Every structure is written in structure tokens, then in C-alpha cells.
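The chain that follows stands alone, in the form predicted alone, written as C-alpha cells.
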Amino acid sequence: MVLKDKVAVITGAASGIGKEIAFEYARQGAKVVIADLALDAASATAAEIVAAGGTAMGVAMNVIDEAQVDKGIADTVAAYGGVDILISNAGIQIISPIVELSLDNWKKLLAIHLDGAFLTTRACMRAMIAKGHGGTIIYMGSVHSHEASPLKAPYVAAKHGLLGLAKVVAKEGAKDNIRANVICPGFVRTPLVDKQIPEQAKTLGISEADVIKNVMLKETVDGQFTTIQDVAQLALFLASFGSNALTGQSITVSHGWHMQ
């Protein structure tokens, strides 16, 4: 149980990648805080973890609401005594050519990915520094932190931005033993990706099967989706790594799409 008694806050953890990381962390002994937009969904996921023998609580957290983020972290500190790990995972996707993209949608996506990462980072860093035991911040980037794809201008811009934020956190946090890294998955078959398949098929004028084979998985070595388990195992490795030797880095888990 390599995370025994560590306190982990995971945003967007009521489903998909975040939920899988939450369960893996709980299996490894962490006290998990499920932070999600809807309290009912967050509490339901926390209840599943508790039923499986783990320790968890749910908090309502709109990651672009400063007061709600700060309250969620304060509630975490009150319940569990501090924060050791932040997984900044909450995100959305908007498919649109640049020439048809509204400014509102551009701002909406960047706010959730970047403002949300900043607000949760700031609150958790404050808690980590106050406790004095260091900590780990992990951002959910993407292959699109390094590569570009058509129809995803705000998403690609936001995911690139997370690399810069992680590097600054790594430098500023080092004196307090706070590490920051970015996980960069390829396409993971989550509801977020399933929603994109018909959207891209319609926009590109191709079949859904062609979107999967010739758009999403074209650059992989084996034509396979990355799994939520793949990402959770990498999140476990980064959270349990014991020194500042591994900080300010991005690690791609994508079946070979984008090789560094």
C-alpha cells in the first residue's frame, strides 16, 4: 500500500479516468477526495470506494469557482489533516473549426482546464506548505500537450498550457518538496471520447469507424486505445515517486502516438 494514509484530491473523479485513479489510490491506502461538479455524483463514487474497503469523501467542486475550490480543500484539510496529492483532471472537449468557434466556447474550455488547474494548485500548495510534508501535483495533460489536431484549438492550447504551469510549480515548489508532473494520455475510451466520435465524423464527413481508425488511432503503433487502467498506473507511479528527481516532466502514455 504505497500511498498508505496519503490524502489525494482528484478533480473530475466521479467518472472516467479520475474515477479509476481514485479507486487505484484507495486500493493503495490513500484517503481519497472525490471532487466533482455534482455533489451527488462525487458522494456516490466515494460511497463505492468505502463499500470496497477504502477511505473516501465527496466534495462539490466547480474548479473555476474560486470560493468553492478553496472551501473544498479546506474541508479536506479539516477531515483528513492535509493534502498530499492533487490530480488536476477535470476537463471538457469542444469540437469545432477555428473559423466557427465562438469566443464563449474558447473561454469556457480554457477556464476549466487552466483556471481550474491554477485554482486547485494554489489551494493545494498552500495546504501542502502549511503541513510541511511536501506533496505531488499531477496534471492530466494529453498527447495534445505536444501535438495538434484539427478541430481542437482551445483543447490543444489548454493542454500545452498545463506543461508550462507544471514547470513553474516544479521550480517554485521544490523548496517545499512539492513535485509537479503531467500525464499525457492518447485517446482513452471514456464518455468524453465517445462523444467526440460522431461529432468528428459529422464535421469531417467520414464514418465513425474511420474516425477511430484513421484519426484517433492512426499514429499509434498498434491501433489500440489507451485504457483508464494504463493512466491510473502511471498516476500511481508519479504519486509514489519519492524525490524531486522526477519533477517538471511530462510522460506520454499513448501506444506510441508521440514519442519523445
Contents of the next structure:
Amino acid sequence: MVLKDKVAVITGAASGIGKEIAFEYARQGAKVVIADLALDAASATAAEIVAAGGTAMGVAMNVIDEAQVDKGIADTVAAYGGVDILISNAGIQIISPIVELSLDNWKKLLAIHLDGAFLTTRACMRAMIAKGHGGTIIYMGSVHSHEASPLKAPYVAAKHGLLGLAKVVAKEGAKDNIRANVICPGFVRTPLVDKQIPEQAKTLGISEADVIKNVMLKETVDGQFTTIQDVAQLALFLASFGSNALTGQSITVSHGWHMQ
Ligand code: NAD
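May I ask for the structure of the form predicted in complex with nicotinamide-adenine-dinucleotide (NAD) now, the form predicted alone having been displayed?
Next comes the full complex, this chain leading.
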């Protein structure tokens, strides 16, 4: 129970990677706030955690809506007394060549990944500073925080941007014992990835099997997907690390696709 009584806010936690981190944190004793677009989905995930013996609540939070973010964090503080951990995880993917990408889609993706990271960081840092116990902020980056792929211009730009934000949070947060790091997963089979397999196959004119083998997993050491459990274990390590020695860093979990 290495996170006993810690309060963790996880955005985009009604699905995929965020949901698995929520379950792992709850198993380790954390009080978990499932922040996602729809209250129904967030509350359903929270109910699953409670049914499994954990402590959790759902909040409706569109991470690009300043008022909803501030309210979600205020509700968290009211219910659980503070915020110790933020996992800024909510995200989408848009597959398109640059020459066919609309400005609206460029802005939409950047807003969810970067405005969302900023707004949740600001609200959580304010709550952490007010309580005076420090905290940990973890951004869900990607191998695409370090590498590029065709058809993913806004995603690659946004994921690179999170590295910069994390470094500034590490520097500004240190005096209040707040640290910030970035997790950079390779491909993980979640709804976000399942959606892009047929999209990439169509755009590239290859089969879905070829997208998996020759696009997604080609550069890994063993042709394997990273799993939601792999990412959750790294998120647990980062949240339970005991000092500011580990801050402003990015750690890649990708079967060797990207090596730093
Ligand atoms: P997912 O689609 O399973 O889950 C994403 C969640 O984010 C959903 O519950 C969705 O409702 C939520 N969300 C989307 N827009 C939101 C918004 N504006 N406000 C609040 N919530 C919102 O996807 P996933 O694969 O679990 O992705 C989670 C994170 O991990 C993303 O940031 C993604 O870029 C990153 N990531 C995923 C992979 C992968 O291969 N799956 C690899 C590297 C990084």
C-alpha cells in the first residue's frame, strides 16, 4: 500500500491507460478521482474501483474547460482534503497528412493535450501549495515525445510540448516539493490505438496486420505491444519515488522502440 491515503486525480481515467493507473493506485491505497468527459463513465469507473474495495469518485471534467477543471479540483479537495498526485493523461489522436489537416483539428488536439495539461497542472499546483505537503505531477507523453511518425503532426508536436511543461513545473515546483515527470509509452492496445489501425491502413494503403507489424511495432526489440499494466507500474514507481532527485525527466516504456 505504497500510496496509502494519497489523493490522485487522473484525467481520461474512464478508459485505457488512465483507467488501469486508477485501479493500480487504488490497490495501493490511494483515493482516486476519475476525471473524464462524461460523468456517467467517470462514475461507472469509480464504482468499479469501490466494488473492488478501493476509494474513488468520478468527476465530469473536460480538460480544456477552465471552469470544469477548477471545479473538479475544488470538489476533490472538498471530498478528500487535497491533491497529492496528478496524472495528466486525457488525450486523443488524429491521423492525417499535414497537407490535409484542418486548422480546427490541429487546434483541437493541441488544446486537449497542452491546454488540458496546463489547466489541470495549475489547479493541482495551487491545491498542493495551499496544503503545503508537496506533490507529484505525471504527464502522459509518448514515444512521440521523442520520435516522429508521419500522419501525426499535432500529436507529435503536443507530446514534445509536454516535455517542456514538465521541466518548467519541476523548476517552479521544487520550492514547494512538487515534482514533475513524463511517461512515454510505445503503442498500447487501447481504444485510442484500435481506432487508428484501420485509419492508418486506409491512408497508407496497406493491411491492418501490416500497420501493426511494420508501422506500430517495427522498431521494438521484440515485436510486442506495451501493456496498460506496464504503464501503470511505471506510474506507480514515479508516484511513490521518495525525493526530488527524480524530477523534470521523461521515462520511456516501449519495448525498446525509443532508447534514450
Ligand atoms: P483512450 O482513448 O482509451 O482513453 C482516453 C480517455 O481520455 C478517454 O476516457 C476519453 O474520454 C478521455 N478524454 C478525451 N478527451 C478528453 C477531454 N477533453 N477531457 C477529459 N477527458 C478526455 O486512450 P489511451 O490510449 O488510454 O490514452 C491515454 C493517454 O495515453 C493519451 O494522452 C495518449 O496520447 C497516451 N498514449 C497512448 C498510447 C497508446 O498506444 N494507447 C501511447 C502513448 C501515449
